[in-house]
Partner chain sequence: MRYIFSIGQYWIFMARLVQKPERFRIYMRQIFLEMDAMGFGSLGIVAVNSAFMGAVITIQSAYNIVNPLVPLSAIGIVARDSIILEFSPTVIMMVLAGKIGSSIASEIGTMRVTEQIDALEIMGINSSSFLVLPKVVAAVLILPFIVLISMFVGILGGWLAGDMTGACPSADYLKGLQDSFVTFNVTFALIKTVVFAFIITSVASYQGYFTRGGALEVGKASTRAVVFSNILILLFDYICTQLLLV
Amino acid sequence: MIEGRSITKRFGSNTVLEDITCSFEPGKVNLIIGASGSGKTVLMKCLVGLFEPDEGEVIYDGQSFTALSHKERKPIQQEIGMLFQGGALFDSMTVKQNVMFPLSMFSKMSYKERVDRVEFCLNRVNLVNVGHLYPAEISGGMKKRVAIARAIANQPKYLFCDEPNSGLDPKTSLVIDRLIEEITEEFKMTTIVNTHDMNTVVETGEKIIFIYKGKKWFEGSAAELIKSDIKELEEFVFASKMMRAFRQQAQS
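Structure for this chain only, please, in the form predicted alone.
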């Protein structure tokens, strides 16, 4: 389990996160939702150690991640897989080389073991015979699946996904949602997803944190979210549904 305890983050005089306490459960797809600029990406970066909270702490399975030195954090960080917004694949590397990259950097596997692991990960995300291709030669949905294969290559205990459906059509978004849900359950990972896609919330959200103007306004299940009478949450859900309907109409 990953916990945030009273996390506050400031940039100069601007308080981006204020006193956020939340928890993310293993074996589940945990969502952080909120409008652009709400602070959800900053919260994720605090959780993985890219930002240091000004107050509060991050806890990994009972151990204070915040209190550890950068060197002491490495064992935990090596158990983290990261799916960046847009995929963030290396354009100069083939699909195979992209997935192998974290294995070459952080594992002690032999070359054959790395090759076998890459093949397993690509097969798991339903990509066959694409290892020789470059990112420019595959579709946006395939790029996201390659990025997921790379994120799980080192068999992470924790998986962080930043806007995994960004730039994808509704049908492909659903494929990515289901894939993240499947691998979370299969590998018993603690998965945390930043999103503003309400389809993702309804389809995969088992635990949901709603951030509004840097504060936590809701924490609970998708069923509890739908029944919530929190005005700001209702407005966010309605606006997200309207935007999704508009995009679907524009793409039809």
Given for the second form:
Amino acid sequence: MIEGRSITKRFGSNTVLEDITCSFEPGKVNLIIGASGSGKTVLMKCLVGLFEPDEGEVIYDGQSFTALSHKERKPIQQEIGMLFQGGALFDSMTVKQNVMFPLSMFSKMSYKERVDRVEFCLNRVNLVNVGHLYPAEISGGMKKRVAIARAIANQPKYLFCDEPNSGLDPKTSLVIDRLIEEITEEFKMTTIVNTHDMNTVVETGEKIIFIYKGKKWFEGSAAELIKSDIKELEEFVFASKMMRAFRQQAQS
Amino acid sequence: MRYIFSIGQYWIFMARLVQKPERFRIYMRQIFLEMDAMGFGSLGIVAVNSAFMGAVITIQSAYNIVNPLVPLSAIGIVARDSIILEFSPTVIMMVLAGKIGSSIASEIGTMRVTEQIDALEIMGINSSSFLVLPKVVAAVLILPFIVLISMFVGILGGWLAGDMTGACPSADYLKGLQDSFVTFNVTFALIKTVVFAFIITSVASYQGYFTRGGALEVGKASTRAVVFSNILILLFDYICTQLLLV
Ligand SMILES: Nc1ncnc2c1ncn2[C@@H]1O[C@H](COP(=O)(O)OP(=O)(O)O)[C@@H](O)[C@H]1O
Ligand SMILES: [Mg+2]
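Give me the form predicted together with its partner chain now, not the form predicted alone.
First the chain shown before, then all remaining chains and molecules of the complex.
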């Protein structure tokens, strides 16, 4: 289980996260929702160690990650896969090389085994015949899928996804959401997804954490979210007609 | 205050470079790729610049020497020494700061703003060493050869220009080239080249690595890389000359 305890993060005098305590359930897709600029990415980067929180700590399976040195963190970091908002594929490498990269750097696999693993991961995200192309030559949805394939190449225990469906059309978004759900179940990962997409909330919300202006306002299931009457949720979740309709349905 | 912070940040950044590479073989491959890009990629611009500068230096020297007591071979000496001592190692390296420096800063800067550097870090790779070390090593190894080529082409350009315009006949130029030749001057030029190669690649990498924002900031980082490396090249040109020649 991954936990954040009283995480505070500042950039200069700008407090981006304030006293956030949250936990993420193993084997599930956990959502962090909030408007743009509310601090989702910063929270996620604190959880994986790309940012150091100014106060508070991050706990992996009961062990404090924050207290570890960079070297001591390596074994945990090897278990983390991350999907970045823009995909963050390496421009200078083909799709295949991108997926193979973490394997070449860290696994003890032979070349043949690595090629097979790449093939498997690309197939798993339903990508065929694009292995030889460069990131600039494929569509946004494909990029996200390659990034997922790269993130799962080393069989991580934890998968972090920063806005996996930003910039995608609703149908492709749904495909990516489904894919994340499926692989989470299939590979028994703990997945954390940042999103501001209400569709995702309705479709996949098993455990939801709501961040507003750097503070946590809600933690619970989608059903609880719909019923909740926290004022801050009005500004974000129930700003959409769809969500208000859902609330009405749930209340009646 | 900001400059002091930057200088500190630069040295911490440099210190991270010298940590043990994760996969030696991958580093070696990167170094060869970079050497290829920097070396062959720079030959054209270096050759054109050197040929014309050599020609101009020769014709200007001829124009300046009006005293009949000064032999025409002095033009060969002047062209040779100014090309070897200053033009090829300093001016050409400033040209390369524009070419190589801006490309490194924008490559690494783009990787930063598109989170490719975060992607490396999350895999547990020391991103600064992985991205920067091969570039620094490649530049330090390959640019001395480029500067040697520049010297050769520059002197050749001077010879051709002098001969074609009649400003300095072939025989005089060649005599001047051999007259009181100091081999240490070439060594000195190559030492400077190595220092400048380090400055260009490390400053450009630093500027790229700490870019924040988007495409606009990448452009700014790339401009800053060129400006700062040019200033530092001139400063270290002076320091090296004081230390080694005077
Ligand atoms: N590296 C950084 N330096 C300074 N401020 C930052 C940095 N990264 C993010 N911020 C600030 O933190 C706030 C939250 O950003 P972010 O977590 O990216 O929001 P989002 O919820 O859209 O992912 C923003 O106001 C942003 O300006
Ligand atoms: Mg974000």
